[in-house]
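Only one chain is given next, in structure tokens, and it is the form predicted alone.
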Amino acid sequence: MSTIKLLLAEDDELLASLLNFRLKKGGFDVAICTDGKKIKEYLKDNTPDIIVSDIMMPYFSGLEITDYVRNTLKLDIPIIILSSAGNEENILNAFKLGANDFLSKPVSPAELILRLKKELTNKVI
């Protein structure tokens, strides 16, 4: 299997750095975007195999990005949402907008990798 391109949308630099390290060790080719504008710019020229996005980010939230990917770009890329604001409304909205999975922070990198592999197994690349 070729390297899996993963877009990590996370504005917490420490968490992004930790996840980046673990994901690269797990065999993923990681691109990090720290705000919603950078995500939209990245998606103009790149199509990742999977997206991991925080909900609370500058400019556009993870929910707005999910909506953008599903309804504007019409892409069926698996999206996993991360949030410390794991309230029921956010979780339900994430799924309504087309997110495939939801993880509450603090995130276990091992669990994230397991869920990524599950989503990628469900989707033939």
Given for the second form:
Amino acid sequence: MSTIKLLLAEDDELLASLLNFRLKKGGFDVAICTDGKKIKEYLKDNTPDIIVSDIMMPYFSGLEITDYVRNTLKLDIPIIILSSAGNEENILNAFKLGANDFLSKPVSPAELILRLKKELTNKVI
Amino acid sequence: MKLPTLNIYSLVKAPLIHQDLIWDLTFLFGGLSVVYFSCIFYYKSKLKKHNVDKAKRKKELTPLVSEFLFYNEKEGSLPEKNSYINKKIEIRELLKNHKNKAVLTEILLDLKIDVSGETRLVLFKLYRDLHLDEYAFECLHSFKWVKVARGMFQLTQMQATEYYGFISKFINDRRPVVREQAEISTVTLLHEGISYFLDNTKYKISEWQQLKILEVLTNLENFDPPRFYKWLTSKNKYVVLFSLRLIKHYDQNDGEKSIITLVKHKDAQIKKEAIHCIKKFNFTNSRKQLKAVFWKNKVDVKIAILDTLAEFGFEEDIAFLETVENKESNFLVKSKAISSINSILPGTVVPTENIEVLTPEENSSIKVNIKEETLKVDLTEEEEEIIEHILTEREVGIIDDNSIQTKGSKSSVFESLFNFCDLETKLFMIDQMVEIGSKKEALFLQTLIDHGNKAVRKRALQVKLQLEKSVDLLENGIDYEQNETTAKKEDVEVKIVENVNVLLRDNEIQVIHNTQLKSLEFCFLKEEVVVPKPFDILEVEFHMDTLKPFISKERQETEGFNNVVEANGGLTKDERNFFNKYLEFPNSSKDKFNG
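Could you switch over to the form predicted in complex with its partner chain, since the one displayed so far is the form predicted alone?
Next comes the full complex, this chain leading.
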């Protein structure tokens, strides 16, 4: 079985490193981008199988990235949004722009892996 | 005429300073600035170095932390187990360095915010396994308050409940930061912490601290709050106050007697809080007590009592409220009493029966009618003419229905404002009373004659005399026939202006003169007031003075200035043509604005 390419967009290096470790352990091939610009550059050359993105990031927010993936790149990749500001407005906006799931911080790595697997299964179906 | 001249140089004389001294001072300040900038540079580079070192250590320790957090003893293969053991040895070696301990603690505290679930529990376990709790505990013995507070914070964040006993001892520490952190930690670590804190604290609990503790209590899982009425007997008045707030927050209505008794407390804040509790829990038995203590209190407490009576008062309380209405001098309290009467017996003050609901169009027509009716008085034709002229000039506008107030108050509006302002404003207010005052103001001024301040006394007396004169005049009316021979028309006009003002007031209409806002009373109106047109520099007409006086007689004769025909702005026809042709004087505001 080939590894699943995952783009982790998170500006907090500590959390990114922790999730990276756990996700790699869960069988994902993780690429980390710490700001919006890097994400866009990465997406020009690569197409990940799934994206996990924080909302608050330098240059471009997670919501803008979602919009970019859905409307500019026209990609149907599952996107999971992470945010510490889990207010209703953010959640609704994320779903409106085409995000597949939303997770509020503090995040449980085990739960994140389960949700990722669920999204990938839905995509295959 | 020759003006006397003053030789300024004779007054200003530079002091003699030795040149060597100037050089010495130059070197001294030069040296000091070098030392200053060197220190800044040194500390900045030290800080930078420290940050770089910290980042390096973080990079080194973060993968190790991740490894420890996600290591599963049951699932792990043999090589994984070996790697785990080696890394544990490695981290223990690293932790011999205090800097690494600090960095690792910081990493764990940061991760605690970002992760939840089982990972968080593993994180707490790892904190203890690496003996970082002992490191934090050592900080509690430090003489530096920053270290002590930090140690307590770390132990609290990592839920090290075994240190509760040590931390709780700090709740009466004389250092406020340590004390406040100890209070938060005590309440957070154990559910019994709040009881211990309320039992033992001897210091003031600030409002901010109360909010923080309340937040901690709200976030505690499965927290069963104790009965807070037990602390209403505390000697610390801040504990009593906080307990009352907690009682209100947790809806504990079992301390009725204690709460009612606190209405008699010496502290106004506690009284107010107790009254709020009474109102919230509908302790109707407190009515007698509330009425008994009413007169001794300040305005805000009085209002709170009246508000409470309005909530659950009975008809028996109406007599008391009427007494308040008649005896109370403060306008706000008086109004509240009237409002309370109306709440207990609706329709007593404001009619509620057979009242039609009006449409917005009908409301606006009422506005116009009021204006017309207000001006319907028996005046002579001449008076009417003058009044109409004045009203047109002043652009009297009647503001909307909300501004129409009943004159229930027998005291001056200034009276309630007077108590809350400084001396300058008081004097200003007294001055205003000459222009807009009536009988009520005269009575109020009478009370000010015995005022503690001499300036207020003096001004009040002067204004009172003037006011009484004008009020008498208005009350007796203006007899034109008698005064016709003596009074000039201008005087009559002034009197009628005053008459109109009083007339409008007596008809219970509040009028705002758009262009002549004089009184402070208008500042307290809720309605939007049309601001008089501001001074516009572009609207100013500039005139050049005639050149004639500045030109010598000889030149006037030679250059024909005698024949000058003075035109607008003092320029000759030729000069005006010249300016118009070459300089293009702006004529309109727009031109002026464009330069």
